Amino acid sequence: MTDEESQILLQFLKVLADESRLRILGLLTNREASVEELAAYLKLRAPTVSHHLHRLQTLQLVAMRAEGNVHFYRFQPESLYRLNRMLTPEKLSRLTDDVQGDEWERKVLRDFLSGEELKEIPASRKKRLVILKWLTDKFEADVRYPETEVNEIIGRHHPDFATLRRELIGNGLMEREHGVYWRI
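Since we only have the sequence so far, can you give its structure as a single chain, in the form predicted alone?
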């Protein structure tokens, strides 16, 4: 999604986030109406309705036609169809192209670590995996560790080494065979 498309999307969503504007659109989907008619239907003042109509017009959600001194408004569904084409999951995901995925992981580490000590084992599976990956880095690649050494390394960071050891195996971050462990 381009910067221009994301700005348009943001404007659409801001305009549509107002109940009065949505109700105006709802009324205009069935027929044209003047400001005075809309004000009466919605129990709003005419200047308020005019303001809402102006916001809807800027995004081409409504069109106006004059008949003498009276302006009639009608719904323009094409604009919503354009919006719908912009709201695909693929285009929405591109809004985050500049977001650093590791920022969230750094936050989890800041929240759960005090220096090198793990304050608590996260209850959330996703957060726990971040901690487990951090803990995996405490083990060297291509080195085989006896269980007592694994317990000692994990124990430097949290007293419940048994749970963390099982989690490392269960999440596929380490392997175990005959009491010997290694990183994957």
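Small disclaimer: the values here were computed from a predicted structure and weren't measured. Residue numbers count along the first chain shown, from 1. For the two forms, the rigid core is made up of the largest set of C-alpha atoms that agree within 1.5 Å on superposition. First, how it differs from the form predicted together with a further copy of the same chain.
Comparing the forms between these two forms, the C-alpha position of residue 66 differs by less than 2 angstroms, with the core used for superposition.
The two forms, fitted on the rigid core, differ between these two forms by 2 Å or more at the CA of residue 151. Residue 51 shows a C-alpha shift below 2 Å between these two forms [criterion: core-superposed Cα displacement of 2 Å].
Which structure goes with the form predicted together with a further copy of the same chain, now that we have seen the form predicted alone?
Here you get just the chain by itself.
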């Protein structure tokens, strides 16, 4: 969640997830209005409305036009469209997937390993595969392991050995027959 766009999405949602601010936007879609007008309509004090407008403005959901001391605010629909574009399943999935590169695999290992300890199981299928390949190297080729030993070996690196063991099989990195495991 260090991705910039994700943070913007989160900010958008936080700003919009407030009844007063939604109502302000609703009023401003019809016509521009001053802080005082809005306060009267919403039955809030001017500083409160000012605070909300400030937050809306940082995301360009509203814009301001000053006429003397009176500040007229208007709604800016483009920003809503921007939010809509960010609110697709595809964009959401990228929240947790990083960009790929040449050093990508090593970066994954750096990120998820602390020494020989797997800090967490990557959620993205691609990264998980990198970790699983690394884990496979902990087993000798052409050696048959009983399940207890498989658990023990995986368990040296992460407590959730059951999930990892299933993933190793599921991804074709190891095989099982009658409770005996071996590396491919």
